[in-house]
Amino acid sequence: MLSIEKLSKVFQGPKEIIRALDGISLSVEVNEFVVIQGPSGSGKTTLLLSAGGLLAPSDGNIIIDNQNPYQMSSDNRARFRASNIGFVFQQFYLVPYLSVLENVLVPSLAISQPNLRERAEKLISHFNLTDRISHVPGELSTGERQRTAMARALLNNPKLLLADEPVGNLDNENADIVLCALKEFADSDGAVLMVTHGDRAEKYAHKTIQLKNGKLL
């Protein structure tokens, strides 16, 4: 489903080039949850933003189900992002004048599905959000609002999900819904890859991998 080519990705910094991401290769295949375990500033988001076509590498390849997001043009890549990759991350991103179903349905702008109210519903039902369902994001938990971020991922039916930091800021409970939110989403032929600087993820996943400075160990 992912598959990561020799990536490098450098910036130029104001007095030297720093480079991010150093020549890593990984690949995550259907019914897997990856992930990716490193310290403040080692390149997880530099990486997790390359993989999902968000930021161009300065060298290697990024395939998603077979296709080069980065060889498309900037309007048929962000179709193609809406379509096939959910990003949930740590700040969540959720609109704050809409009420969590508004902000489950904001992916429904870019692609229009059939039955899409209906599915975010269920979305919601599932994550135990129907009391909080005409909520704006002021009067969510923390848990809550994470939540509802994993409900709007989901809402497209996307084929990766791609998650920064997603249980960094909950407690123990809350961090164990997401996390179990996502190995269902894997085992149910979906293919996940998360990046995180703890250790509460590995029970949950199929595979980890340890990123510093830019490399895999």
Second form
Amino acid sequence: MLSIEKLSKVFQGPKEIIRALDGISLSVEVNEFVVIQGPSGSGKTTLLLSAGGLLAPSDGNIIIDNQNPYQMSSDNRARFRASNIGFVFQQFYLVPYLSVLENVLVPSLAISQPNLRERAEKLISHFNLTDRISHVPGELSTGERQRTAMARALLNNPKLLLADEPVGNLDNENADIVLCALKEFADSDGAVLMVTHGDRAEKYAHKTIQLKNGKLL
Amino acid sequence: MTLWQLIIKEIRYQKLSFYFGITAVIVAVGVLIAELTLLETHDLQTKIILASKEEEMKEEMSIMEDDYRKIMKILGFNLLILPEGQQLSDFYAEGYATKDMPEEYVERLSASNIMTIRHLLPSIEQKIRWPEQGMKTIILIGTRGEVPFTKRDPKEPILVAVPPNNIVLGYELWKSLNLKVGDKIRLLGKNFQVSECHSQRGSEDDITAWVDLKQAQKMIGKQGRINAILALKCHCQGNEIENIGKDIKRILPNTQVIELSSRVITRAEARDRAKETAEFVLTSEKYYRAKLRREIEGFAAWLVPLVILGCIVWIGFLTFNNVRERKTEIGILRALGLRSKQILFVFLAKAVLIGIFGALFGYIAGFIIGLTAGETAFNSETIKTLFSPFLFLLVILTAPILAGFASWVPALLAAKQDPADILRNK
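Having displayed the form predicted alone, please output the structure of the form predicted in complex with its partner chain.
To see the whole picture, the full complex is given below, headed by that same chain.
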């Protein structure tokens, strides 16, 4: 599903060039839940954003579902992301003025699919948020926010789920719910790439890879 | 879920920012419409004032003409009775009658019971050379003064006769000959004493010498003849000259009667004077109104653009601030697949809504303010007259375009933001 070949990413710092990723190669297959584990500043988020078609690599290739998103136009890449990739972030990034249902439906702004509202309600129910369906993020607990973000990531039925520290702000109970959901997604013909600095996800992952100073160990 | 729903939800969430934007547009559109309405009310009032002045002037002119007509009726006509054979073309060319008629005509008229004539002045008049003064050309008039009507109570004569051996001189004559009252002079072999020297009249009177009728007749060899009878203050039913003419012709069949131009000229002059006065008043009013309009326009000329510019800057600032506050939201929306055009639409659509609502309320507010502060009465009739659907539509269409224009740069910045940058930095 996801194939990363010799991926490098360099940034121009104020004084010197920063090499965030240095020749990384990895792949995530269908039904696979891969965890990249590394300390802060190791290049986890850069790797995830590059894999998600949001950050063009300095060198190397990224192939998702046999397509290189960076060879597409900006608009086509956006459509490709909306159709194939789901994102989950540590800070949830929910739209503050939208209810749970509306937040879950946000991806439908990018791409129209039939019966999205019913699917959104099912996902909300699946993540045990039905009684919070009309609440805005400010009225939700941290766990509820992350579960809303999970439901949003799954709305368009993506093939690949990218998660950046999804349980970093959660208590054990909510972390387990989220990690279970990720595993469940991978098991149902999906692919998950998760980056984290902790080791909580190890027991759910099919593969855990260490990342340090932009290199896989 | 649609983009419009997202926009409406955000507006509800950020009410204050939206209200600030609308307020700016209300102020800009309000000032513009208030100024335009003020000018409209001014123009309307100008029309009303000028129409009223014109009406007033017409009435005054009518009254004035009527007054002159009445005055002239009191004064009566001034008629000239000429010999029947007198060609009027010769009369007008020479300035006096070249034919003559018996002096007895005036006696016949004064002895008649004609009631339409009040004063009779017979005269003989001829252009002559003055041999004693180097053959100077002068007009000699012989007059016997007013001939009283024998069948009426005597009235004070309006002209006094020149006594025999006396002479009255026109301005040019006494001035050029250096004569004064009391001087003795000779004319056609006769001795005269200057009894009166006229002031300048700017007419043939200035080269005229008046003497006693009998003496004049003798001097030019036309004893017992006259060539005109001036009939003053003539009156008749309806002031018709034909009626008086008929009366005179009945008594003096061999004469013709003409009206002296004085009455016609007086009436024409009066009308012209009244017209000039009216036109002056109207021109003054128009000038004052135009000046007032220029002042309002001058005030609007800097205020309106200033306010509109301020509004554009303010909306631009509000949108820029909105973009800054929603940076993360823009990042996640882009990450979830929204295209840059959709992000641009989100911000521009909000600006357009601000423009539409601001224009709507601004138009209403400006129209009411303009009407209240304007010169015309605030009533349904004025509203109907001054409300311009075209202007309303123009404002409703233009304000959103301007608001969109003001938001264009920050909205474009939002659309161009790199989601990876936003998410990485977070």
